[in-house]
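Consider the single chain below, provided in structure tokens and representing the form predicted alone.
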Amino acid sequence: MTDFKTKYGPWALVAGASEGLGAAFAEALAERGLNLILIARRLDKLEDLAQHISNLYSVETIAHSLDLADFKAVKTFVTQRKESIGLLVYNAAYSPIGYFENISEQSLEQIVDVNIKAPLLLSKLVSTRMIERKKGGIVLMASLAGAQGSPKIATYGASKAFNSVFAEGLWNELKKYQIDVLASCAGAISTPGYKNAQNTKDAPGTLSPQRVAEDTLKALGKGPIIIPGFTNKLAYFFMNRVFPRKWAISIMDKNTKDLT
């Protein structure tokens, strides 16, 4: 735990922290010694969980309402930290389920901006500290929705896959100023947002929001990939090396479609 404060604190900074995975992360985190600087749309329970962080842990944290497809506001709120940031978790994602031909433009616009433009910002303004001071950390939320087409979910997955190169290669940029890189490709995981789009029972291989975040923390600096499960790990071997491409859609249509 010490180890990892020196190398990825004092502060954190996790956006979209304000339920299920994000919040995990937080408290995860924070046992470890990191300050928190917590960012989401709803300030409410973003206080919720700093004050419920704030009795548990030694830590301090800051709770900040901020929409993340806001680039200008991104950009200002970041520019104005004082606090050292060590590393970044990005979890935060929008994840219109329908097929392509009922998603509006104004939904397609959110996604780029959500789960791509504001990765991409957040990511550069602490890379750039970051690298003045020879360490730290980013971790960007994946999914093995983004490993292969995914019917009813096709521009979140998209959006996903993006994540995962771009982490892979800035895995490799960074390295030289030890700076670790992580893309985490989960499955399910047990967040309210998965169970209310969930008509039947959880997908093979689910994992809470705390197993996810405990295995992507542990992961960090061991390589730019991590699968959380090993159920997870099974399903990408085959999808991706085994499994012909058509049938990896298939088997990810039948997954998804009962989603709403």
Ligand SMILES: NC(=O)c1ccc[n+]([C@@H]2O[C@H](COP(=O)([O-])OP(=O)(O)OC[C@H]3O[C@@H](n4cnc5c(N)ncnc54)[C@H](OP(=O)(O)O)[C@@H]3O)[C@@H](O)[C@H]2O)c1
Given for the second form:
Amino acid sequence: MTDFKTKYGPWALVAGASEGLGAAFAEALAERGLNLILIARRLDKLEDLAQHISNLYSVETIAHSLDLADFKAVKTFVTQRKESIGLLVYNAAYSPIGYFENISEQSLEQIVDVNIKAPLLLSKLVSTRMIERKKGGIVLMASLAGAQGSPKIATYGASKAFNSVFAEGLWNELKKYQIDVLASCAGAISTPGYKNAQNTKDAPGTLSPQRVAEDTLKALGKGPIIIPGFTNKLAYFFMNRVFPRKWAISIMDKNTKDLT
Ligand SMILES: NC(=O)c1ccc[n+]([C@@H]2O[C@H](COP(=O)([O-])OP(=O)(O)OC[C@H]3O[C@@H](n4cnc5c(N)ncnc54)[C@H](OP(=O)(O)O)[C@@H]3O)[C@@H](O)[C@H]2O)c1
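After the form predicted alone, can we look at the form predicted in complex with this ligand?
Whole complex next, starting from this chain.
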């Protein structure tokens, strides 16, 4: 834990921290002694989380409402911070469900802004300072939905593929500065977002947000990709290494067709 704080502290920026996995990341980081900058749109939820964390851990917290789709505002906020950000956890995502023909252009732009543009440019912003300090970490949330074409969430899946492939390249580039980059390729997580979208019972291998946050943080510094959970690792192996691509997409289609 002390090593983690030395390597990735003193402050972590958690983007998309108001509930679910983002809140679990925040608490797991507080447990490791990192101070927290928590951003999302819903300030009341962020403030409740900050209060909860302050009651349990001796760390400082800053809660700030920001729309990550507005990168100008995000950049202004981050560049004005005096706190030294040693870790970025980019957790936020926008995942409208529906067939491409029914998704509006505005929604498609929002996917690009929240799931691709913001993690990309925030990584640029924080890594510039990490390179000067020769330490730090970047965690990007990806998804098994990005490991093959995913009908009904095709654009979301592709945006998650961007994050894992980007993280792999960046992992290699930044290791010479002792900066660790990791994509967490999660399967189903029992977050409020997932529960809203899931019509039927949880998918096999569904994990709690706490478990995904722990597995991910434990994997930081060990390689470019983590797939939390044994069932998910197995699914990834079969979908990507064993089955023909067409089969993998059909299996995904069966899994996503009931999402609403
Ligand atoms: N849940 C799953 O089954 C699953 C599976 C694989 C991967 N993942 C990945 O894990 C991550 C978390 O998933 P989740 O289910 O917890 O997602 P979520 O419920 O949709 O919310 C994630 C967080 O992001 C914030 N957020 C969303 N849009 C934002 C915006 N425009 N500006 C600022 N904050 C924004 C939300 O807060 P506000 O609404 O307050 O802004 C919330 O705190 C995502 O990257 C997702 O792709 C999830």
